[in-house]
Each structure stands twice: as C-alpha cells, then as structure tokens.
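Below you'll find only one chain, the form predicted on its own, shown as structure tokens.
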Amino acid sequence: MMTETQKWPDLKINGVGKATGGRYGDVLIDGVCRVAGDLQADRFKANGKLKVYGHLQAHEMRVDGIVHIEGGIGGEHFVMNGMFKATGDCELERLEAVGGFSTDGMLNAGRVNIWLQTQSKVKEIGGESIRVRRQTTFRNSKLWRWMMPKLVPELQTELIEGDDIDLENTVADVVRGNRVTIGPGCTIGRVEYRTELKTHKTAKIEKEEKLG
C-alpha cells in the first residue's frame, strides 16, 4: 500500500494508445487514446483526442483537442483548447475554456471564464463569478471551419447563478445573480438580480425583477 509520502506513478502515451485508470501523479497523452476507469492524477494534460470511460479528478488540468469524460470532472483549475464533453457533473474552482463544450450535469466552480467558438450546452451553471465571451479569433482558424462550419458560437443553459456575471451570446431560461450583465447576442426568459443590471440593446429578456 501506497503511503502519503510516496509518489504516484505517471501515465505517459506518445501516439495511439489504451490505458487503465487508476491513481496516477502526472498523466501526459499526445495523440489518441482511451482511458477504461475512473482516472485521478495530480496533473493532467492531453493534446489529441481522448475518451476516458469514468471520472476524472486532477488538481491541474489542461486539454488542448477534443475531450470526452463519460462520467463528471473534478479538481483545482481547468484549461480547455478545444472541445470538451461530459455525461456527469463537473466541479472545479477554476474553469478557462476556448472552444466548445457540453455536459449532461451541471458546472460548478468558483470562477468561470467561457470563450465561444462553437455551440455549447450545459443544464446548469453556478460560481462567483462567471464570465462568457465569443471568440472573435482562433488559434486553428482552417481546422475549426472544418469541424464545425455551420455551429453557431452560443452557450446554451437553463440557469445561470452566481455573484458577478457577464455574458454574451448566452440562451438560458433563468439568470439569477447579485451583479449581472446581459451582454449581445444573449436571449434570457428571465433576469433575477440583486445589485445592478446592465442589457446590451440587442440583448432580448422576457422579464426582469429585482430582488428584495
């Protein structure tokens, strides 16, 4: 049995490969592969394409391609350049995404920065403070146009809740928070705010209240 002090083994694949979960310190994947289990390290990262079959949990996490967890995702800080899909919940305290992203559950973290290239969909978010912007700019401008031509960048929810929130671009049910802007592009049914709100004029919102 493995003490505290001891360090975890790292899982390294190169190019196109299987692993197994497990309790790992460093996971690097460069290319393609899949993961049977639930996966747990203390730093993960994945450049290619990855497909894990149960949760993964990492203090450090950052993706650059195209991620499908079929399971929740958990840890410290999350990094994503690409696409990103998950059939569980996802708890982090840090989420900085680029690209687009989907999950069956809901997202929860701390602060949420959130740049749109393509359609993305979530059931719930909550955090501080969530921020959602278009991304105007891609890194990998012909592959993009390739993979996703037609998708619209849109954040699609059915609730936003949390202290500080700005959006763009955003469709959701409900946005409810203690500070909140409603930015172009957004399309909310109703706005629930404590503080102040401030509407872009583009902006379409069914109904606004102001709470006690």
Given for the second form:
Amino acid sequence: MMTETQKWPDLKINGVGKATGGRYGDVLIDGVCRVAGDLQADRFKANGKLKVYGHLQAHEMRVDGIVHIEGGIGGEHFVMNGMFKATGDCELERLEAVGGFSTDGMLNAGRVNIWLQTQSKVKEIGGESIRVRRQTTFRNSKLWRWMMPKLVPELQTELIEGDDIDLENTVADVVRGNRVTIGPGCTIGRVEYRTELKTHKTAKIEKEEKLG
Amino acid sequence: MDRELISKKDLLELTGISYGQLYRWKRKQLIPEEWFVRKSTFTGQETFFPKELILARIDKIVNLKEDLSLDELAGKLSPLQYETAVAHHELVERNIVSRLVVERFSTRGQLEGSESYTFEQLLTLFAVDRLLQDGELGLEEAGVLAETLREHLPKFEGKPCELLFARKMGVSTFALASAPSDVYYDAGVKLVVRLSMTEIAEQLRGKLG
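Structure of the form predicted together with the partner chain, given the form predicted on its own:
To see the whole picture, the full complex is given below, headed by that same chain.
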C-alpha cells in the first residue's frame, strides 16, 4: 500500500557501487559506495565505506564504518559507529558517535554524545548538552603518542559552547557553558562557566572564569 | 555600513538566554547565518551580532515561542514579512519615512488616518525614501520605483530579493531580482544602485522596533 511517506524512491546498494544524489525515501548502502551530489533522504543507513560529494540530509541516519563527506550533514538523529569525516557544518538534533568524529566545519547539535576511540577533530561545537567520553583504554605515554598519534582517543577543537558540558580527553582553546565538567585527560586554554565547574585533578586548565 | 555589534557573551547576559537556545534557534534558521560575525579579539575568536537586529529578533522569538513551535516560528520570521500596522501620524512623528514621500505615495485613506500601512507598503515607502535621500534618483523616478515595488514585490512571497536601478543614456530603469543572482549589462549601462531588500526590511524593522 502506498502511503504518504513512500512517494520518494528508495536507494539500495550492495557491494561496490556509485550513485547520484537526489531525494530518496530510504537509503541503504552496504559495501563500498560513492555518491556524487547532494543526498536527501528520510532514512539513511550505511555499512562499510561511503563517500559523499555533497550535502547529506536525512531525518534518521545510522552509519557503521568509514564515512567521508565532502560537505556537511543535517538531520534529526545521527548514530554512528566507526570513522566519520566531513568538511562542512553538521547540524543535528541528536548525535551519538562511537569511534572518531571529525569535521572541518562546525558541529551544532542539541545533544552530543561522543565516545572516543580514535583522534577526532572538530572546529567548533555548540549545543545544549555536550558529552565526550573516552571509550578505549590507551596507554597515555609519550612513546605511544609519538608512534600512533591517530590512535590517541582525543577530541581536538577550538571552541565548545553549550549549557551542559562534560568532557574527557579533550583539547580545546575555549570552553563556555553553564555547568561544565572537565574530566581526565583534558587540556583547556580557557573555561568560562556560569553556575558550576568541576575539574578532574589530571585536567589541565590554563584559565578559569566565572561569569554572571 | 557600520552597525553596532554585540558580542555573544554580552548578548546572552542581556537577554538571559543560554548557549543551547541560541544554537538551537540557529539550527532552526530563526537566526540567519549572516548575523554571526566572526572577529578576533584578545581572547581569541569571538562571535558578534548586529545589536539592534538580534535583540529585536530574540525578543520576538521569546514572545512567540509560548504559542508556536519553533518550526512554525521559522515560517513567521521570513525577512520580508512582518506583521505590523502603522498609522499615518506615527510614521511621520517617528520619522520613519520623510514627510514628502509619505504624502506623495500614500492613499487618501492612509493620509486621513482611516487606513494604516502594512509592512509591504511601508517597505516600498522606506526604500523610495532611502534612495531619494541618497540623492540617487529624482522624484519622477521615485514614482516609477514605488509602482514597481508595489506591483512586483509581493510576487517574491517573502523570499530574498534585490532592487537594481540602472541608467543608460539618461533613461532609467528598475528591476527586482531574486537574490543571490548575477546580472550583467551591456557596456553603456551604469548600475546606480543595487540594494538588498532583505537588508532594507531589516532596517525598517529595526526602526519600527
């Protein structure tokens, strides 16, 4: 039975394939795929290796594997497990990322949950609640860092702004928020907070300032 | 054009909203991307906003969000549409548009005070007034411009557009084009004014408060 939501065609790729962008209903990709152009979908699911040359917009997104986007993403709910890299801005209501999440643009999301397994780099993060956790145990010795810098589970960013911020293993220039928790392994240039600030004893903070 | 800017920190303090709300509104396109002005300060990069515009906008969002969902709000905040009704005397008293323009381009009902001005009508007057005061066009041309805006501006349905005013060999012509657009003329044409109606609307809105 055709329903209102099924008026767009579905895109399904198994194995190795290429697709053009466009507007789809469901997008399901298993394997290695390249998408040329902006892609818009109601639901988007990808397993394997995916490269998108354009903006990715979908209501629900679930990604397992390696994803590279030459552009930004937008949507309601984004769940990923693996490596994600984008070059543009990411605007989401909810982000749940396990692995590595990097973008050259800005991450603007209502709720951000990142479990770090590898190095992640985001230019700026803004949102309501932002939580960064380290998931893998990593020998935080100089030798390991020197040998495999990409495997250091660490989030690097210039700026984090939000209401509730809870960080681990994050390197940031500036963190601004209402309730801020700076956990183990953080190196922060400057923290500005309104109501409370909790810091772990191993966190390095150059400057703290209470506002308001 | 220099506008007074306000830093993000001061803005949040002044309005009592949080970072989360600001980012959420930006995501919902309630606050246009262009208003986020990046500047470097001694504490690093900071974001600034055009003060009057952002304060008016936040005030509006805060007042309306009780009754409307954010998505509905986004539709309401299209830059060229604004619900307002201003009476004739108010227009002149508050010096929104000069008396000359008001008297020349208003309907009889508006002058007598029985009808008020809609935002679109005001926008027309405001744009004409602005160009007249800049000395870019004469009164005759102002009439043509007012006619053009009155007839064609509604067709954009609130989408961003630009006003182009060009002269060739003394003959003047007006055009409205959707923005952003590239327009090229032949060599004899002199483009006198290129004006973003969105910007004009914002200025007018600022004046109306």
